[in-house]
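Take a look at this single chain in structure tokens; it is the form predicted on its own.
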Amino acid sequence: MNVAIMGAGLSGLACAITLEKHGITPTIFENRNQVGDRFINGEALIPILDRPINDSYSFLAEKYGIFLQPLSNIKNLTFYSENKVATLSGYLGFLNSRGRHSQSIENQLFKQVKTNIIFNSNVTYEQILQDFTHVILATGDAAYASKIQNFKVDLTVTLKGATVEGKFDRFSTAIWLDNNLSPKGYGYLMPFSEREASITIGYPDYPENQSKDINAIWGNFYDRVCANLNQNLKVTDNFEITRYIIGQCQYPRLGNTFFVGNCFGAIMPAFGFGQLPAMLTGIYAAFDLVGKGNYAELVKHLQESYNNSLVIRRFMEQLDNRKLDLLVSLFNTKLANYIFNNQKINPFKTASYLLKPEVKIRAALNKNSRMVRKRIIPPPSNPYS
């Protein structure tokens, strides 16, 4: 068996790591200089969002032999919408970074590697499909797979960030939902430490928001961020993302080739997390290969947890500020405080199972009401017919 794997990310990363804890070395190409984009973004693995794993970092390593540590633990977690603010405490998840930090995940993933990579690769997927008889492919977005598969696109997205300086607490962070600063979208603050953290605004390219300038829509987010935080702060470094697709491959497997991470579809649209998704198809491609499981089979719940995110995303979209300001009051009750940290629920399961009804009833009566305006505003009609 000669295996590669096109992508040193995280899925990438995963995958050699349980590889290699199987007797096999694979080759990983990778055509950045060094692990981790160029850019530092903070992220965060919050229980909530992966449930029934409810502690990321102990479940990789006693289930997976994969260690990784925190930045810190997330004590709080703020809400603003465009007139409320409600803060959930409690044990809340973890604050993490990616990209170029030393403490990144990819930073760590690629300390527990013992295989060579080829840095500066220009090698192609037909190229590597000569030479090895099994191909991962982890090249970290969904480029390349749609060009090999059916990849369903359900959105993309376009992505502006920022590392700033200032004064934070470095276990809490905080999340913006409002259309005027991100439209059908949201906003992040998620600290490094005590004087560094990072600043990202996310929103869906759909029609009515591709016309809409990137730089006014940051320009707002970033006064927001330093009126609501009561201090200005300092842009060191910066990163722009356009038409980000996010979707799902309707194969995870091709042959002897492998879709993982964000080829196979690892971003949870709700709110663009996906770290836990990322490695654990890895995980499961290694799995497969060592003859520990089928990966079709493996990431079924992985599916399933898109699925479920995807119709939390379309409900949010169709909330306008003062339903967000409504959503946002409620996550001041002991109520929201109880199930965000009872470990035994899973909100964002039962959600999805009560929303679906009504988000298919609004899809299809907004394709109706399309059909009707076309039906009473006929198209012109073509004068070379």
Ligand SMILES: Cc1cc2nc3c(=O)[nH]c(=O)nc-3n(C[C@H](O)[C@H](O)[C@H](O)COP(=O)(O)OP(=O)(O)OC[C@H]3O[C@@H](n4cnc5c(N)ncnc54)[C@H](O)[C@@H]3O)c2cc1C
Given for the second form:
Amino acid sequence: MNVAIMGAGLSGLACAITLEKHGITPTIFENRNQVGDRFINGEALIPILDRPINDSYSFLAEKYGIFLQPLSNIKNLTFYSENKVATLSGYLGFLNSRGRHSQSIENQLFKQVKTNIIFNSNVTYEQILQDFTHVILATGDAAYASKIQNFKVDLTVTLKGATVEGKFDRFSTAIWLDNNLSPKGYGYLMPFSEREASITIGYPDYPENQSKDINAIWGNFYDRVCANLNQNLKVTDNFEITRYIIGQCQYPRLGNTFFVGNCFGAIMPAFGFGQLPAMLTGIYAAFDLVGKGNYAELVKHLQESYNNSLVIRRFMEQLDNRKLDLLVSLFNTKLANYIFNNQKINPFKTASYLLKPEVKIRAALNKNSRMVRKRIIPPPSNPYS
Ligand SMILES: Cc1cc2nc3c(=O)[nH]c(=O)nc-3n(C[C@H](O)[C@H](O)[C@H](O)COP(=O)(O)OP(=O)(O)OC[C@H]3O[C@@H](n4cnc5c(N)ncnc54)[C@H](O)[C@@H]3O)c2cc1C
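With the form predicted on its own in hand, show me what the form predicted in complex with the ligand looks like.
Everything in the complex follows now, all chains and molecules, and the chain you saw is the first one.
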């Protein structure tokens, strides 16, 4: 067996580590000149989105022998809507970093890989197919999956973010749910130290959003974050990602090619979280190759989570600011705190089950506008370029 991994990000590296543990040395191609050579970003793993997995770090360590450390745990999660504020407290998840940061998740994975990585690679998938018995597509985007018509796009989003300097509690994070700031999207703050944080705004590229000026949206968001934090934040770096694809491949494995990470459809549509699914798909593809499982079967729970998350997104998109105020008020209750902290409850699964019929009816009513939306979906692009 001669395995190639295209892309040394979360899914590709998790796959490589797992293959090596089972005696297979893959060839890893990465088109950047080092692992994680992109903007630094504060990201998070939130258990309520991954249940029944409650602690991704111990889960990856104990079940798969992959050892990662977060930057900190999240003790407070504050929600801001137009007129309301709510803070949940307790065991709410972990903050981590991505990209060039020395402790980024990809750098931590890289240290556990023994195989040399071929950097600055410009070999194509078609070339790799000629030389290897199996290919793991882990490029972090849907380009190849779309090219071979194996990807269903549900939406694309525009993201603009920055690294800011200020004074932060590194155990506290915040989310803004306000259509005036981010139409049908959200903004967030994720500290990666007491001095630095990422602030990011994201919204879907629906026709009604396409004429919007991303710089004006960003400016409003930045002002709002400064106002809510009562600080003048200094921007030290920034990034913009357009047409970030959220969707799923139709077949997780086609012939001897495995689609993993974002090539599979790891990003959960409701809030854009995809780290854990990305690493799991890498591990599952390796399991299939070493005879420990069937990839298409192993990823089924991720496909189910994706579909549940899509229902939540579609529902959230229907909420105007008055309803978002109401939602945020609900987060201020003891019940919300209990749900977020109770590891046995999977509220997103339950909510998506209950909301599915309503979302379906609305979708049928909006069928015409959805068809228009489908036509304008742009070609896939590398999200981090
Ligand atoms: C702004 C932003 C914020 C996010 N926040 C969160 C969060 O808070 N929590 C969360 O869980 N998820 C978050 N996500 C999603 C998560 O980061 C992704 O789902 C995850 O990184 C996907 O892993 P991957 O392995 O598919 O891709 P990546 O980790 O991006 O790795 C892809 C690798 O492939 C390489 N590559 C690309 N093309 C080629 C090629 N042709 N040949 C060789 N190599 C190639 C790239 O250089 C890269 O190293 C966020 C995403 C973005 C964009």
